[in-house]
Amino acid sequence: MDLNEKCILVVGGSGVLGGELVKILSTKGARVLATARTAETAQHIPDQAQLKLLVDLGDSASIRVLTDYLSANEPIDGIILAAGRVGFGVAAETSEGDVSTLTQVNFLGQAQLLTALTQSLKGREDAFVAAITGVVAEKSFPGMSAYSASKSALSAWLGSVAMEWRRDKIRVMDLRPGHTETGLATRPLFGNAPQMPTGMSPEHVAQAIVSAIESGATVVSSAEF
C-alpha cells in the first residue's frame, strides 16, 4: 500500500507511540489528522499534523461530534487507534467503575468511532482500521485483569468486524506489540504498575506499525514486533 497523498486519523495522536506515527506518516506523504483528548494534551500532537482534533473515547457524545465532523468534510482513508488507558490491581480488588471506566475507553468507545466511519471508509482504495489491542490479547497476566479484558473484548470484535467488513474492501488490523516504553504505566487510571523489563522504543514500534499497514498485513503478533 502506498500512503502517498492517503488521509489517515491517528487517535491519540498526542501520545507517545501515536506521535510517532503522526511523523512517520507525514515522512511517507501522508495527510495526516490526529486527535487528543483535551486541549491541553493537543499541543503535545507533532506539528506535522495537517489537522489537530479532539475527542474523549470515554464520552459517547464526544466520539458522535468527531464522526459527524469527518463523516461530512474528511474522505478519510485509513484509521489508527493509539489511544487507551491501564489500570492495576487484582481482580478482587478492582471495581466495577474502574473496569467499566477501562472498557468504554479500550473497547466500547473505539468501535463506537470506528463503526461510526465506516462509511466514510467504503469506496476508498486501500481503506483500512488499525486498532493497537497489545500482547495483552494473547496472554494474561497477574493484577491486569480489568486492562486485558477490554482489550481483549476489542481484539474479538476486531476479528468479527474483519469479515463483516471485507465485502466493503476495508482491511481490519489488529495490532498486538509488547511492552512499550510510552509512559502509560506510569499514568495508571488505577492501581501501580508492576516492575516490568525494558520494553520497546516507541519509534521502533510505530514504524512495524507504518510497514505493516503498507504490507497488506492483518493481525500483527507480538512476535512480529
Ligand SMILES: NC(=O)c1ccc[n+]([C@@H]2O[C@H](COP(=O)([O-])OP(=O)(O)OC[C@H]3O[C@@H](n4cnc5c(N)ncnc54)[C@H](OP(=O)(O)O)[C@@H]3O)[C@@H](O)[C@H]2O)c1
Second form
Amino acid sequence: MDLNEKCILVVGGSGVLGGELVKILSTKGARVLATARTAETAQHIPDQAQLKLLVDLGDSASIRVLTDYLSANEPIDGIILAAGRVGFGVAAETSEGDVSTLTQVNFLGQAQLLTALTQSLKGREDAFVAAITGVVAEKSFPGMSAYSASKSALSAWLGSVAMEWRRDKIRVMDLRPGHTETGLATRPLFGNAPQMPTGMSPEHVAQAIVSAIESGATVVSSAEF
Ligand SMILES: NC(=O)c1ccc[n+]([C@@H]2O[C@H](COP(=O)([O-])OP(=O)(O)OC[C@H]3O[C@@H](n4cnc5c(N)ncnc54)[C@H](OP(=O)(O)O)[C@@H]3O)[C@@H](O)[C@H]2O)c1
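Mind giving me the form predicted together with the named molecule, seeing as the form predicted alone was just shown?
Below is the whole assembly, all chains and molecules, this chain first.
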C-alpha cells in the first residue's frame, strides 16, 4: 500500500519506537496523529506529528474519550499500537495488582481502542491495524510471566479479529520484534530487568514495521526483524 496522504494513528508516539514510526510515516507523506499518556510525555512526540493526543490505556474512560473524538473528527486509515509497559519478576513474587495493570495496559486497553475504531476504518481503502506484541508472543521467558501473558493475550486476540474483520477489509497485523534498544526495560512497571544481550536498533525495527505495512504483511515473526 502507498502511505502517501493516509491518516495514521500512532498510539505511543511519545515512545522510542512510536517516535521513529511517526518520523518515517511523515516522510512517506502520511498525516500522522500520535498519542502520549500525559501532557508532559507528549513533549516527546516528534514535531512531524500533525496532531498530538492523550490516552491512558490503563483507563477505559480515557480510551473512550479518544475513540469518540477520533470517530467524530478524523477519517483514520490505519492504527499502529506502539504503546506498552514491561514488568519483571518471578510469578510467585508478582502481585495480582501488577498482573492486572499490565494486562489492562498491554491487552484490554488496546483491544478496547481497536474495537471502538473499527467502524471508522470500515470502508477505507487499505485499512489496517498493527500492534507491536513482541517475541514474547511466540516464546515465554522466565521472570516475565505477566508481560509474556499480556502480550500473548493481545496476539491471540489479534488472530481472532484478523479473521472477523477480513470481511470489512481491515488488515490486522501482529508485529513481534525481539529485544530492541529503546530503554523500555529500564522503565518497568515493576521489578528489575535481567541482563540482556544488545538488542536491535529502534530505527531498524521501525523501518521494518513500515516496510511490512507497505508490503501487505499480517504476522511479522521475530525472525523477520
Ligand atoms: N523495546 C523492546 O525491546 C520491545 C520488543 C518487543 C515489543 N516492544 C513493544 O513495543 C512497544 C513500544 O515500546 P518501546 O520499546 O518503544 O518503549 P517506550 O519507549 O517506553 O514507549 C512506550 C510507549 O507506551 C506508552 N505507554 C505506556 N504506558 C501507557 C499507558 N498506560 N497508556 C498509554 N500509553 C502508554 C508510552 O507513553 P508515555 O511516554 O506517554 O508514557 C510510550 O509512548 C511496547 O508495546 C513494547 O512492549 C518493545
